[in-house]
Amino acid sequence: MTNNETIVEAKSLSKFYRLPKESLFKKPEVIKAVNDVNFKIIKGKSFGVVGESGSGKSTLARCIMGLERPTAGEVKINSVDIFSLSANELRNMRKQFQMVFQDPFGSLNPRKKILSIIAEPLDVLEKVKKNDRRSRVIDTLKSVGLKETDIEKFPHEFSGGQRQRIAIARALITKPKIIVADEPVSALDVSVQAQVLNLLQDLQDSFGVTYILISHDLAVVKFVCDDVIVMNEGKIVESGSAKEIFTNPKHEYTKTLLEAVPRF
């Protein structure tokens, strides 16, 4: 199915932060969120970055959805440095890319209707007309496994998993090509997470969209993910299948991630 065609490259991507400056003798702190970074993710796989907070990977994140103008190197979508576009041409490149977040109800507008949430993307980059709106919504709602009378309800009349169904749907409404799921499951409980990533799965295999997976939690990455990049200190430290990297680590710091997931 993929053919092994490369969809997202990072090139020498490093994202840098000066601190405010706390002393008129010293120089500002400099963050290296991310430093020096180089992938490549292959189209319609799923790919992990994982590491613990602080170690880069959602300002990683930032940057792949053009949110972060990298300090430098390059961010490729389908052969295209997206931090060369202008500010028109990206806006029409981001039907191909979407964002899933981590708190289902935070990124939910608690006063809108599920109708004008999930139809959001389509309202700012396709301006479709009501009806054709109206059907696309309530079918990428079905394929997400809600009901059409769902559209009339407010988010806080679900659970947190079919909170995060809708999130899910409201980034699928444009048809992407690459979703961005940063902790997508690590505020729900133990008995949705599994629902949900299975969803993921269902819907790779229905629209063949590439997935890229933002957590800490390496239990979800191995059950969702391919490839595999570990984070730390804004570096990748190792990278490779996700079943090299679970079955064979390389990199100290990885072995102790590893260590530390529960086993039962």
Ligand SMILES: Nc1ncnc2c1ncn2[C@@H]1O[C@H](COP(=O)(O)OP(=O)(O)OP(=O)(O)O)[C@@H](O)[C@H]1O
Second form
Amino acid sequence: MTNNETIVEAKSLSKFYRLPKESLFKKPEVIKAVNDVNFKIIKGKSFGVVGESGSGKSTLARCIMGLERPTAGEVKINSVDIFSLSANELRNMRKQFQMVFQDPFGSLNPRKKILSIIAEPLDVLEKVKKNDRRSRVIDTLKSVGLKETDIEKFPHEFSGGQRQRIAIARALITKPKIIVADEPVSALDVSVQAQVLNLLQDLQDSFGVTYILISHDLAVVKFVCDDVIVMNEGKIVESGSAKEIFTNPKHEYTKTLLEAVPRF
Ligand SMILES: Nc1ncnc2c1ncn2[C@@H]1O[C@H](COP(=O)(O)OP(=O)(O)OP(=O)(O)O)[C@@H](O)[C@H]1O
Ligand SMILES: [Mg+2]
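Alternate state requested, the form predicted in complex with this ligand (shown: the form predicted on its own):
Zooming out: every chain and molecule, the one shown earlier first.
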């Protein structure tokens, strides 16, 4: 399906945060959340970003999605430098992206029924007729293994794993080219994690979506990803195919991360 076509490219990408001055006499502290990062993501593949808490994973994701302007460097989506776009063009470009977040409890509005939760990106990005809207929600819900009758329910009527399926359905409904999943299974029981990760893979096989999967958990990334970068203090310390990195880690930091017990 793909011929190693690059869909996302980061070139010398940096994002620094300047913290408020603690006193008149000290220089303000600068946090180099992302520091001179370079990589390419191949269309239709899964790209893993690993690293411990604070290593810059989420900041990197926000820059890639054009939600934050980098301090330096470029993000190219299909060869277009997204920060050279007008606000309008950037908004259009963002239609290609959807996100799945860590917390399947906090990310779904408890007062809304599943129908309107899943339809939300459709309502924002496309104008669809009421009947089409409903049937698209039902189709998407079925594709993540839930039932038609679930559209009338509220989030509290589902388990954590089911809620994450709902979050994934919401991300899929506009048929995005790229899904950024930031710790999509870390809030779930280990037994449910594998189910959700399997689902992500099945959906990739059917829809050809590109994933950017962020995790502090190497076992999760090993299970899903084709290519991986390992981040530490804003820098990429190692990159390559998941297979290479997990069988033959070169960097001490990666070795330390790998000491976590593989589960799947
Ligand atoms: N808006 C901000 N203002 C100031 N500092 C920030 C901001 N966002 C992130 N940081 C800092 O940048 C660094 C990287 O944060 P980031 O959230 O990208 O890490 P992460 O790898 O996603 O961590 P986690 O695994 O805990 O989610 C951290 O030191 C963080 O405190
Ligand atoms: Mg994060």
